[in-house]
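Just the one chain here, the form predicted on its own, laid out as structure tokens.
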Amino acid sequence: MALAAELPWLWGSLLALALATGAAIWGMIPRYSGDGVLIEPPSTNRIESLVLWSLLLSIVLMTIAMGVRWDRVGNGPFVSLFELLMSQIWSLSIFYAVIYWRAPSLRGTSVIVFPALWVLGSWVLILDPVASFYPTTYYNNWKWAHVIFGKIFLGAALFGVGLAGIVLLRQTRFASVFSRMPSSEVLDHIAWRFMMLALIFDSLMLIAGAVWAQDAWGRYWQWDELETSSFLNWLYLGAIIHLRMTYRIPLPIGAWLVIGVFVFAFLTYFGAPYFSASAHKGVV
């Protein structure tokens, strides 16, 4: 099989992401003076700049990769699993790049977020970039709203995972690595703010998807496997936010509940279509 035109750009994007990941981890390694006092490494700003610019380079190269593929196969990255993983890495990277740029005190979350992105990156590398068939039902403007809302939802959920991961790691011997970040209570508060943002866009995603389904298949809802899993994800997210607002949840438990949102969404988005016999089947 001839080399797909988008693959060199994809590999370049993932290589830049690998550079950002390595730099982020290196920048979080604690440095100590001769008497055992934790010190601020003098190269912190340079390392963080390297992380940000490497991430931006990854985004640019992934944008080119998707554009080249779009031109090659004639449709956007909405159909095959190869395309979906590319576009998901792209959108999640953009969402996190904005936060990394605008919130310097939260940049330590990169040691959680980047490895999570590599779950997708490693997966896409083993897939066949064969051209996908573009269903007629995808020629619909509500598709764009559904996809965009879903990407913002997943971006908020992923950043919540980054914050929750720091809270959990502070319960281990790696606590000193994150000493320059805000307290766990502050991180927990921010994480739940992002869960509220995730709930808003998850709701909008479901609404836009229902309207799209009415135009595409003549029904708003059918309770197929993907729709049911998406609805259960929405119920879970709403339930844990209600739980957090009503009771004082211990920080580690709250962190695991936040992580559960992204895990649930990941299994819904990439897992449920494999078992669905509905109109959604085959899109991955």
The other form holds:
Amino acid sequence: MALAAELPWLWGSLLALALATGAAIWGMIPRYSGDGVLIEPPSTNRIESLVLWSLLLSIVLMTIAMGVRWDRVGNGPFVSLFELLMSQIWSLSIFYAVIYWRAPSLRGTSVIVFPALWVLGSWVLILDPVASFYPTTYYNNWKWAHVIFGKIFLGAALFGVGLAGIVLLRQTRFASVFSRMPSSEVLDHIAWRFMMLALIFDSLMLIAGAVWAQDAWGRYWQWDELETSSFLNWLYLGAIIHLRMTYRIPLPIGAWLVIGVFVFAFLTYFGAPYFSASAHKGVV
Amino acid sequence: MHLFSAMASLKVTLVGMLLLAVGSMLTYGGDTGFSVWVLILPMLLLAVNLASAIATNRKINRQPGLLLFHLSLLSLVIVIAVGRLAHLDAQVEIVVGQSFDPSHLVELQQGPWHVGDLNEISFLQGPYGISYEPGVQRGATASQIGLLDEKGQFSEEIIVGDDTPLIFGDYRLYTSFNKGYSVILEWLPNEGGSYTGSVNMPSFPLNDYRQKNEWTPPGSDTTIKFWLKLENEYNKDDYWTLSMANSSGVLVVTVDDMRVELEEGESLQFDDGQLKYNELTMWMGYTIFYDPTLRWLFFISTFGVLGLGWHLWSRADRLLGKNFDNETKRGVN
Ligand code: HEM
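If the structure you just shared is the form predicted on its own, then what does the corresponding form predicted in complex with the partner chain look like?
So here's everything in the complex, that chain up top.
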């Protein structure tokens, strides 16, 4: 079988992501002087720029991979799991790169966020890059709004995982690794602000999706598998925001609730389509 | 008053959300036999809860963005309910060359408050083409529609299909996967007169090998069986277009043990009359959808999200501004 043209670019992109991941972890490893005192690694800034530049390289290569594939199969990354995952890695990387660049004090989240991206990255590697049938209902322009809002939602949810992950790792023997980061209370606070942002874009995604569904399948909502799951995801987000306002929940529990949003969204997008060949795929 | 403040409790909100989650899991997949009440009851509880909270809780009614968001949630529930009460869903098959007839609706479901007038819908079905990709994957549908003026005269031609519905007021007609061939027949009874009608064959290409139907001519007690023997040259492993231009076939007529093949224009004499096979044509299936609240749903939900955005933005200093910098400065621990 001939090599799909986008594969070398995809591999290059993942390689650059691997470099970013390695550098991020390397940069966080604490270094002690002979008498056991923590010393600030002198190279932190250099390592952080290496992380940022490799992440940017990874994004550029992924952009090329997606462009090459688009050209090869004739449709954008909207249908097959292979292209959906690629597109998701791409947008999550962009979302996170902006935060990494703008919020130096939160760069430690990269040791959680990058491995999470790797879950998508290793999955895409084992999938078949064949072109799939592109349903006509996917030519609808609401698709763009739906997809872009969804990407921002997932980006906010993933960053929440990064923050929550640190709160949790601070409960373990890795606590000292994150000693240079803001306090867990602050991280928790930021994580919940991002949950609000996630709720906004999740809502927008559902609205745009409903308009698209009305155009494409003649009904805005039908409780199909994907719709039910994404509604539950939205409700979960609203419920945990209320839970947190109503009760004083311990930080680690709050952290798990935040991680739950991303996990739920992940299962919705990449799990639900497996359980059904539902109308949501538009292939009837 | 006591009850009122109890109903406004955020604990009720959490219980309501949990019940709604359970309810929507029960209806998972659409047709599960669970009554819609598993959704309606939690929504009612949440609506009462929310209305009480809006009335009594300052945290919600003094923050405009948050208030807008929650008001929009409350109105959404109400408007969705109104939409369900007023809705109409139905299917219809229309033969090319014929006009829409409300009395032909099938699978009709409508809410008790449906006030629309189906006579608003008036059009003439023109020819259509549907492109298929290898492996019988349905591509674009282009269905030609002749719009009619008040006098019922042809006024304008438009093309609908897939995600472009045919819209008359609050009625929206979507081309469905249901479509196929139709034969136009004429029945000339011995005692004089003539009746013309169409017999639709089952959906194509879904029922490619079962293009059969039967018909009892008016005033006759003979049930005539038809089999449309298609002679299309579609290669289903390649790209092809389903359209009249690519279609031909003979009509196999069977009554008891008589079997005759008719070409277009040919006739067959029976004891009580003559059957004439006028023409091979096609029919198009539409899903009719009526919900006058669609626009409202869109605007209300959009405003709600704007409210939430406003709420977040009004607290944005904590996230992006000075306080954020102070709180997150390196070394704060
Ligand atoms: C249906 C019953 C509901 C009631 C009675 C209710 C009530 C409230 C109240 C009183 C507040 C302000 C609390 C405070 O600032 O301490 C609030 C905030 C909020 N509610 Fe609701 N709510 C309901 C449903 C929902 C739903 C379904 C969602 C979303 C899925 C939602 C999302 C939010 C958000 C995002 C906030 C703002 C949180 C913040 O500022 O951090 N609410 N709600």
